[in-house]
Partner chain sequence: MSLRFTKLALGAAMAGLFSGSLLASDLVITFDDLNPDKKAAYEAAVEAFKAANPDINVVANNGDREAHKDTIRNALQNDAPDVITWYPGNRMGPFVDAGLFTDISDLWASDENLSSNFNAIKPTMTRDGKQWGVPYSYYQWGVYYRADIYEKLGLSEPKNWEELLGNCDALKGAGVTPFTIGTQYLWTAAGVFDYLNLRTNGYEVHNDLTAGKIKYTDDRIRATFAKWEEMLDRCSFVSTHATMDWQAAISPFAKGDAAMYVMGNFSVGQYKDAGLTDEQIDFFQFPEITAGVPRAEEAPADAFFIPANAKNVENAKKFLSFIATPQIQGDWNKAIGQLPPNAAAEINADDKFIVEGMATLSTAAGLAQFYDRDAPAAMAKAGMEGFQKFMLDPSALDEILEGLDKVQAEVY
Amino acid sequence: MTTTIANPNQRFETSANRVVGAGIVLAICIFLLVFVVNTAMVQEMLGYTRQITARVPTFFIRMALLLTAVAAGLFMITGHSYYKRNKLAVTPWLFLAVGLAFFMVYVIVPIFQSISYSFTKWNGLYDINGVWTGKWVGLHNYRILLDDPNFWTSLKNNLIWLVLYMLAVPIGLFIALFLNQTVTGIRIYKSLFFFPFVISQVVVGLIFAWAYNPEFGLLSEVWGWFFCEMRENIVGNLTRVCSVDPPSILGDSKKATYGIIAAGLWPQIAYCMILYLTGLNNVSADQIEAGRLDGAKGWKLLWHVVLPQLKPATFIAIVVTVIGALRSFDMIATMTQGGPFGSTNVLAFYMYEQAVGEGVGRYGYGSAIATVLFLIMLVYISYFLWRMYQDEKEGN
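For the sequence shown above, give one chain's structure in the form predicted alone.
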């Protein structure tokens, strides 16, 4: 009687039929996506009279082909011997692959598309046959930017946002230090300070727009306690008479930007506070005790012992605050729509206003503004990443 001993390496061999079959399906799907399936083909196949009618069916057909291609790619990879031998190393990347693919399609590719559109003159429309109607103009949009006073106003406002928004970081830190205590009712205080973070930016903008209203807002009511009184008019009705009229913050071109920034700081401080509260939970109690034994207390203890351990939280807080300041849009759209007279415009809102605002449709010019904003953000984020890398290298 003979016993057959199975080859232990057989389970790591490539499944040839599976890999070849999946590869063929993948190649067919890619070929159809790139060279075959388009609105003209779907229009002819389904008998539509206009190409624009065929766009929705074309989208669903392409999505079905894309999902089939992803499934075929996974089958092909999991059938290969390399995957079978390195499952633990490769599997996490397979889970990340779909997310990375969508990130490429919806973030990275649009960035480069926007940069390419910035060299064109385009109204954002296609003709009746779905053909792009723009034309190449080179650096013309950027030359217009240099002579556009609204662009320079928007850029200046972005810098003001950036400088004043950074107040959220130290204020959030000190609120977190205050809340990082074990006293009765501290959870209620934490909830109250956390509350602004969970509110929509649009709602925050509406709340502050109401509060700033010089006729019936909260500011007007507080102002009346000091400068106004109720008097009887000639017909016997009580009216409010003020020695000094309440300020119209959103109606004043010199004050409106600062009023919007104050509204934006409210939820941003709450976000920084949450980051620091999380970081304070990881602060080493032994180091604090050692610092106290060495005589450090108060500001010295905070500066030399606590803050060095909060570097990761500080880095994230600064980066998120910088990005929030540069891409500020919701508050301006809700509270002033860029007014009065364009004085509160920032690059993000001015880009929107030029590209898809009512009666404008200057996609090329809007893309040029978006490219400038992207480059500014890229400089800041690259600097912070470089600093983090240097700190990590020095720590090692």
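These numbers come from a predicted model, not from an experiment. Numbering follows the first chain given and starts at 1. For the two forms, the rigid core is made up of the largest set of C-alpha atoms that agree within 1.5 Å on superposition. First, how it differs from the form predicted in complex with the partner chain.
Fitting the two forms on the rigid core leaves the C-alpha of residue 123 displaced by at least 2 angstroms between the two forms. After superposition on the rigid core, the Cα atom of residue 180 is displaced by less than 2 Å between the two forms.
Once the rigid core is overlaid between the two forms, residue 229 counts among the residues whose Cα shifts by 2 Å or more.
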Contents of the next structure:
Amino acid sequence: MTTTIANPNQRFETSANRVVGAGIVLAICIFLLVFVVNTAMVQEMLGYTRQITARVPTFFIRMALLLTAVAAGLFMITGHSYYKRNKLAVTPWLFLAVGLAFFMVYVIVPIFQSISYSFTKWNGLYDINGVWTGKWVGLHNYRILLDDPNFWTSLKNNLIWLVLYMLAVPIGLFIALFLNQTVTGIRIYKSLFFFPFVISQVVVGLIFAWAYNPEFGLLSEVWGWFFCEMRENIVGNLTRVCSVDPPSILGDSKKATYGIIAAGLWPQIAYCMILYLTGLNNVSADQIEAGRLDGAKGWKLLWHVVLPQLKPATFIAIVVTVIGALRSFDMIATMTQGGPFGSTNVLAFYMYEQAVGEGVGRYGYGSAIATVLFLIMLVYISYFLWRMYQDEKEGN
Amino acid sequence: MSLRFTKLALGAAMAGLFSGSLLASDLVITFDDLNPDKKAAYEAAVEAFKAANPDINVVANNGDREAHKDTIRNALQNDAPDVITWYPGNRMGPFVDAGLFTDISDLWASDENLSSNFNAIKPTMTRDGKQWGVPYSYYQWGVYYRADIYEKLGLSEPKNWEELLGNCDALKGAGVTPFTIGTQYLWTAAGVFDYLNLRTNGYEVHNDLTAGKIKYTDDRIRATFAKWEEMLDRCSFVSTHATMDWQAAISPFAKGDAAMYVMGNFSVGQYKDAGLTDEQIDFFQFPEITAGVPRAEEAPADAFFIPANAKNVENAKKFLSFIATPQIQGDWNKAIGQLPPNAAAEINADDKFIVEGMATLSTAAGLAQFYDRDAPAAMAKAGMEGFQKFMLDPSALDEILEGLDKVQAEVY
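What's the form predicted in complex with the partner chain like, now that we've got the form predicted alone?
Shown next: the complete complex, the earlier chain at its head.
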């Protein structure tokens, strides 16, 4: 006890042994990871006869080394006097470090990589020596893009998605208002309305694709009651003959995109509904009562008293809906794969199809599409960040 | 110190898990077909190879065909197996050009069986004058039709375009849609295009088109599309084809609502699964359009290749030699109902489609690999979208062909 008081600065000093020790461990780990540990070495060391079976232990050894290295690194930093003196400032960054590192490696760096690929013609392959096989073509991909009808179709569909997907917000609001009452079993109704959001998008896509199917879908069954009859065909089988053919929603280039959006709206409405339901819980009863006393009711009450209080919910609903519209990828992939003849493509899917899908392998061109999509998103995101910033300022 | 101890402990634990014979060398094979019959035939061939080479430790992987088209890029560049399946023709082009496949011309030259029994398919396996793979199977394309409906209406197999159109008129008169097709995944439409083009212009022009030497707006290609329009008009296809895949398109055929199907021989099993018998279905070669054009056929082949990164090349070559033998080629293709590329292999003489297919292909003037394998993938994608669009809206022809010219100028 006396020693601590005698030298109060000691706890800020570098623990030299600890830093040096951990540093050595860190160096050894990195050296082993980079230069020593490989399948052949593990094969040799553990007495395996085959490369293939040596892969699993190699993985474990590498993971163990990596974790040891991270631990040693942390040990080293926390032993240093700088850290000890600036604990409060540095610690949050230490916690963030791993996340930031991964964010850099998997998000920030690829953005710039992909932008740089957009100026090249490349089929996605490296040759046997690991040499990149593409070539630099400058703005060529962008010139082609401007002249590509599929690109314009995709861009147009992106806009249609953005506009129509927004319907989810008001519809979600009205369902929320409708469900926001105390009736026996209301929780069950709420759960049922929320249900589509729980289902995976892929499943929603499949269900709707079946419902739309002009041969055996729900829609065509209903259609059949009015326009079709069963007749015997030439070989004696019963077959359906229609005076007016049932609409082939996903097979018609003019209707297909709307068909997919309708399917996408189903879970999105549920999502907006739940956002508003939680928002409605926080609407102050006093203000509504005050509004009532002043003679407001119906639309007026909703518009002037309830909605302003739901502003945070509306903000989030709009943000998630816009994001949902822009990443409408999985619905399209399950329902039409961009077809018929590319008429339901959106930029994200067109990019995937040109670069990675089915070995088409136009990586440069795909990257150019991705860059355009990125710029569009950037405009939107900047606008919202700016809005949020303004709101924060006003809030103070 | 402790690290070494951990390693030893790990080693002891793992040794128990992965014990194997000490002197064995490895062979890792990646196959790409999970359909039960295909899978069984592949596994049988691997078992036979194991029995013949007990000192080789074979690891036989298998995966989904569509997924394989994506994963092969990674597999070839990073963690390559010793033998991998892929398609010959232009589809192997990018990998050959990037140096990711091993040149096996020496095997083709030294292996007696390969150099003498594979002459018909050899050009398909060749690029830059070298051979890159060994085919294990191929199959014919043509028109499958409802023999019972034909009989009922007194029709016979058409020998030329006029007869085909005549048959279509009779079928439509009887309330039967002449052709079924499912273009949701696009490639089925390419089968129709290939045949129309092969019959209108012949193998050379078709090959030049898919090799990028002829434009889509060329008059000869326009002539092909004119025939197609005639076909759409008089031999209409089922109206909902854009929302059906090729299996779903079998349903109107099986029910008797549609009478013909331009397809590959792999579809026969599905017709039978749908309840049709050998008496109800039959096969004819796509009829002649331009008189005097030598008859070329579609015959897509599946092949094995050795990645350049393979670790056990000698074993891989042994395997390729093995699967090329008449015995294995015969057994394999009997099991999956396809044709052996090896001319000396036995075929299943009880299967009328196989017998007819062998006759069709062995007398053909040229063998095309199918549009999406003859043309580079980027061209094929755009081309097949164009074909689907044309089938839905023939009036958009000019726009489609000009669009395809643009893509062609870009991807070759």
